[in-house]
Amino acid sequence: MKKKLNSEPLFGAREREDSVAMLVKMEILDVGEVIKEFESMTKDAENVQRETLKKILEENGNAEYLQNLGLDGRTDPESFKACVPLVTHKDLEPYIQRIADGPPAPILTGKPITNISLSSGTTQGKPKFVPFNDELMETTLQIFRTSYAFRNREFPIKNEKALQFIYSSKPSKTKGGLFAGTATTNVFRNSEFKNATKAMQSQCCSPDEVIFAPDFHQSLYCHLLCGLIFREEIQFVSSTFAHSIIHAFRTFEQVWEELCADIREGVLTSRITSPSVQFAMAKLLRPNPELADLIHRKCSGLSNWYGLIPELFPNVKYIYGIMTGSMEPYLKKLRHYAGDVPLVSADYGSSEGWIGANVNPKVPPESTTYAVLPNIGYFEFIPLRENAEEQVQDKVDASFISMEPKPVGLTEVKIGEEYEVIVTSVAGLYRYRLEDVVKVMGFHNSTPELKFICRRNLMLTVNIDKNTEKDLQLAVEEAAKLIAKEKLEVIDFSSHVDLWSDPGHYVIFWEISGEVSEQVLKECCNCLDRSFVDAGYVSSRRVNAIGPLELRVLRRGTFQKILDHYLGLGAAVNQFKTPRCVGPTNHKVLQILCDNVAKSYSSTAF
C-alpha cells in the first residue's frame, strides 16, 4: 500500500491559557464573543497598545538586542522611542541570519526563535529571512477569527467545504537547523490553525496531501478536481491572492475537459505523479458520468467564462483574497469570473507580521480598510506630509536629504493623512520600517481603520517625478481601456526605468488576451505616458528632462515564466506577486521581461 503524505505538523505548538488559544481550540468559535471581545479591546486602544508593548518587552528583555539597546528592563513607549531605532531590514540581516545558522540563542527574541519565514522576494528580487515563532502564530489566528467572525455576521456558513487555493512551499532548513517556508507554510502547518479551521467549521475540500505535494501544477489541478466533487458544498472560494484565484481558472479553462474525464471515469489523469497525492485523491474520485455531463454542459454554455465561479459552485456566499495594493488589477477579470458573487478582501499583513483585520467585509475591495487590533504588536506611524513639509522649512543647503522621522502613535493618527508603518513584533522586530504607506480613512471605536496605498520603495522615477505603483496601475486601466473595444485585455504588467538611456524614461510591459492592431497599440502607448499625471513627471517630459515613453508588448506566457521562477527560488503560489516596478537589483526577472518582448512603440504624447 503506498504511503500517506505526512500531513502533522513541522512544529507541535505548546498548551497556551491565554484567551486566544482558548477560543481558538473551541469546539466551534463563538463569533458573537470574538465581536464583543474586539469591540471592548478597540475601545481603550491606547491602553492596550502600552500593555501589549509591556508584554513584548518583558519577555524579550534578556534578547542581546534590546539587551544592548540600554533599556535596563523598562517597559514604558517613552524610554523605548529613546532607545531603540527605527530600523529596516537590512539593519537586522546580521541579527537573523545568526539566528538561521545556529546555535539557539536570545538573540532577537528571549526565547528562541524556531522557524523561518521566507518572503516572496517579488521586491527585492530575493526572498527575505524573517524571524516566525509560536507568538506570531498567535496574532495569526487572533486576526484569522477576528475577520472571520465579521465575515460570518454578514455571510453565515456552517459545516461547510471551501475551495481554497493553497500551496506549501519547498521545505528547507537553515545552516542552524530550522525550518524555513513561507508564512503561509508555516501557518498552514501548525495544528493550532487546523484546530482553527475546525472551530470555524469551513474545512479545505482538499487533503493535506494536495496542500502539500511538491509541485504546484499538480496541486492546483487537484485542487480544481476536488472543488467540481465537492461542488455543491463549496460555500466560499479564497486564496491568499487575487492573483492565485484568477490564475486558478485560467488554468481551469485550459483543463476543464480533462478534468471532466476524470470524474466520468473516476481515474486520476496520468499528469498527477506524486504517490501520496495519487492515494489521496484516489479516496475521493469515484465514477460520476452525471457529474460530468452536468460540469461538461455547463462549461461548454457559457460566454467567454462569465460568472464561471456561481455555475461551477451553486452554493458559493463569496470570494475571499487579499485584494487590495498590487491585486487590484486583477479585480476586473476576478469579478468576471465571480459573475454576482461578493468579493471580499483579506486581512492586512506581512510577512513580519499582521496589522489589520478587514471588519466591514461587505465594503468593495477597492474601499477596503483594515482596523488595527491593538494587542498584537505595538504600532507607530510616520506622518509622510507633515515630515515633507518640516524638511521643506528647515532645507539649509542643496545637501540635505531628510530630517530624522518623528513616528506617532496608534491612537494619534489623524483622518485623511499618509503614513508609514512602523511595528514592533511578538517575533523580535523592533521599530521595524515595513516601507508600507497607508491612509488613515476613519477609526474603528478608538483604533484606526488604514487604506493601503503603496510600497515605499516601489516607485518610478527618473528626475523629480514621483509614480507610485498605484500611478503605474491606474495609468494602465485607463490605456486598456482602448483594448477592450476589441474584447482583449492585459493579462499582466509590469514597468521598469531605462536609465542607460539619455534621457532616462519609463517602460511599461504588457502581456496582452491576443493580438492587437499597431495604430491600437501606438494609441496605448500615448495614453500610458499622458496618464501620468503628477506634476514632476509631466513637467520634466516637456522640457525632455524624461524621454518618451516605451510600450513593449510580451510574447504570451511571459508572467507564467516569471512566476515559475520564483517557485523555483522556493516561493509558494500564495505568496506571490507581480513585480510592478522592475529595479535594477532584480536582473533575472528584467532579463526574462526583456528576453520575451514582441513588439515595441515609443510615445509621441509629448
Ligand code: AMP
Second form
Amino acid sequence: MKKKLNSEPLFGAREREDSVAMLVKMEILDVGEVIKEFESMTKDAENVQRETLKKILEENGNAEYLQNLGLDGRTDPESFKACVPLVTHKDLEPYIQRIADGPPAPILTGKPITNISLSSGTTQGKPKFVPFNDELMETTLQIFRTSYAFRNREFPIKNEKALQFIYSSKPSKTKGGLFAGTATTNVFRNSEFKNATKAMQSQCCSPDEVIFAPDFHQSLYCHLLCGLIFREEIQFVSSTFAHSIIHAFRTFEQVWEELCADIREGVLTSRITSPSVQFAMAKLLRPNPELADLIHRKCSGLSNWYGLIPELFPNVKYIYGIMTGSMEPYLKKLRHYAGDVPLVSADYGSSEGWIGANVNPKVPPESTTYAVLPNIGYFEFIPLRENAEEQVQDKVDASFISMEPKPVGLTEVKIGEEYEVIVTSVAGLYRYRLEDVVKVMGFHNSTPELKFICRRNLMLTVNIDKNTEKDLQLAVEEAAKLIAKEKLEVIDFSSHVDLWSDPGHYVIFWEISGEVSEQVLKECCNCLDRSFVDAGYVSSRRVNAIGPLELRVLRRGTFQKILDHYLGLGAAVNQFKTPRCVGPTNHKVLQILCDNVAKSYSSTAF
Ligand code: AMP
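Next, report the structure of the form predicted together with ligand AMP; the form predicted on its own has already been given.
All chains and molecules follow, beginning with the one already shown.
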C-alpha cells in the first residue's frame, strides 16, 4: 500500500485501500450493454418512474419527514402527490440543518445521511447544504456510464488518459461530524468513482494529490503540467462546467513559459508549495528538453492561441464539460482554443440529483438536449405557460382559489413547452423545486429530451419587463460584436437591476480583454439597451418607466476576485457559475463588482 504522504489529502488510508481493491476487480465497461439497458428502460419510462418512486418511498418510509405526511406505506404516484407538498430548499433547510448538526437519525432518509454536498449557490450568493448518500453516488455513476457509452460510440477512445480540470473544495465537517464538500468533491473522493472512470478508460492524467491539492491555483498549474507530460496520450480534455476549461487555458497563456522551464529542467516551480503535490509531481517530472522545445515552438507559432488544445494534445478526440445554460457564453472562446476538435456537452444535473444524459454527443452544444433517465429519480414538471395562462384567467374570473402549481409526470410533458423541474431524489428530497426551466424538444423512446433554458429566479425585471439569463447573453453577444472588430472580447459579464434609481434600470458589468475607445463603449451601451427586445422592456423604456441601461466596465481580474470569493466560501472551481444577475441580497459580489468599476456609460438609445 502507498505510504500516506502527509495530513493534507482528503483520501484516508482505508479509502485508498478500497480504491486499490476496486481497481483489481475492475472490468472494462460494456458500452453496448449500457446502451441496450438505456433503450429498454426509456421505452418503458412510465412504469420505470412508478417503480422508482416505489423504491424511494419503501427505502425511506421510516424517515421522519415522510412519516409526518401520512403516506402510511403507500407508494403510488397519486397518494404521493396528494400527501407530499411541493417544497423549495428553504422549506427543507431546518431538516437538513438537523442532519448536519447530528446525531445520525432517519430525518429525510431511512438510512441516516453520511455526507453533505455544498451546491455552488452562485444564484443565491451562498452555498446551500444538500444531502448526499451512496444511492446518489450510484445514480451519478449510472449517468456517467450512460453518456460515456453514447459518447464512445461516436468518438471511440483508447485506454489512455484524459486531461481533467477537476478540483476538490475546502474540506470541512459539519457540527455533527458529516463530511461537507461540493457534490463533485463527494464524487471524486469516492472509491467507486475511480473504479468507474478506469472502467470507462478515461483516467485523469493528474495524480490524486493534484486533484485534492489544498490550493486551487497549485492544482490548476499541475493539471496543466501533467497534461503536457502525457500530451501524446491525452484523449479528451474535460471539466464539470466549461468555465473551468476556459479558465485553465487562459491561465496557460500566462504560465506556459514557466511550464516549459519545469519540463526542461525536470524541476517543479517554486510556486508549488504543497508538500504532497511536490512529492507526487516529482514522481512524474524528468528533465525533457526536447518536449520543452516542442511546446515552446508550438506556442510561439500560434496566432492569438487559436487551436491551442489540438496543438498541445495531438490525439485529443473531443472536449467535454457542461456547455449549456450559463456556460453558453464561453463557447466562442472554447471553440477558439479547440480549433476543429468537437465540443461535447456533459450531462444535466445538480447537487440535488442527476436528471438527464447527453445521448447525442455529436450535436453542437447550442442544440444539446438531455434525455431523462427514468430510474435515477422521480420527476415532475410544472408547466410554465399553462400556469401563467391559468393564473391570469383565475384573476380575471375573480375565482382565484390557489396559486399552487399543477405539475405533470415525466411522460405527460408536451413537445415545445417549458417547465420547471421537480425532483424526488434517492437522497431524501421529495417534490423539490429545482428552480430550473427546461423545454421539451422531443422524446427518446418515451422519455423526454430536455433543453436547459435558464434558472427560474434569474430574471432581470424592473417593471413589466422579463429578461432571462439567455436574453442577457444574446444582448451581450450582439454588443460584443462591436469590440470584436478591434480584436477584443468580453472575458465575462454580469448584471444587476438598480431599483434605487428612479426609474429603476439595468446595469451590465463587462470585463474586457483590452482597451476600447470611449466611442465604441458608448455604442456598446446603446446596443445592449436596444438588444433587450422583450415587449415589456421596450415599451417601458419608451415611456421612461425603465431608465437608461448602464454599462459598467470592470478592471481586469474582477471576475477572478468573484471566483476567489466563492472559493473562500467553500465552493469548488468545478461547480462555479458566474452569477449573471446579482440580486441586492448578494452583497459581497455586488460590492466586488461596484468597487472595481473603471468606467461607466449610460445609454442614449431611446
Ligand atoms: P449546483 O448548484 O452547483 O449543484 O449546480 C446545479 C445547477 O447547474 C443546476 O440546477 C442547473 O441550473 C445548472 N446545470 C447543471 N447541469 C447543467 C447543464 N447541463 N446545462 C445547463 N445548466 C446546468
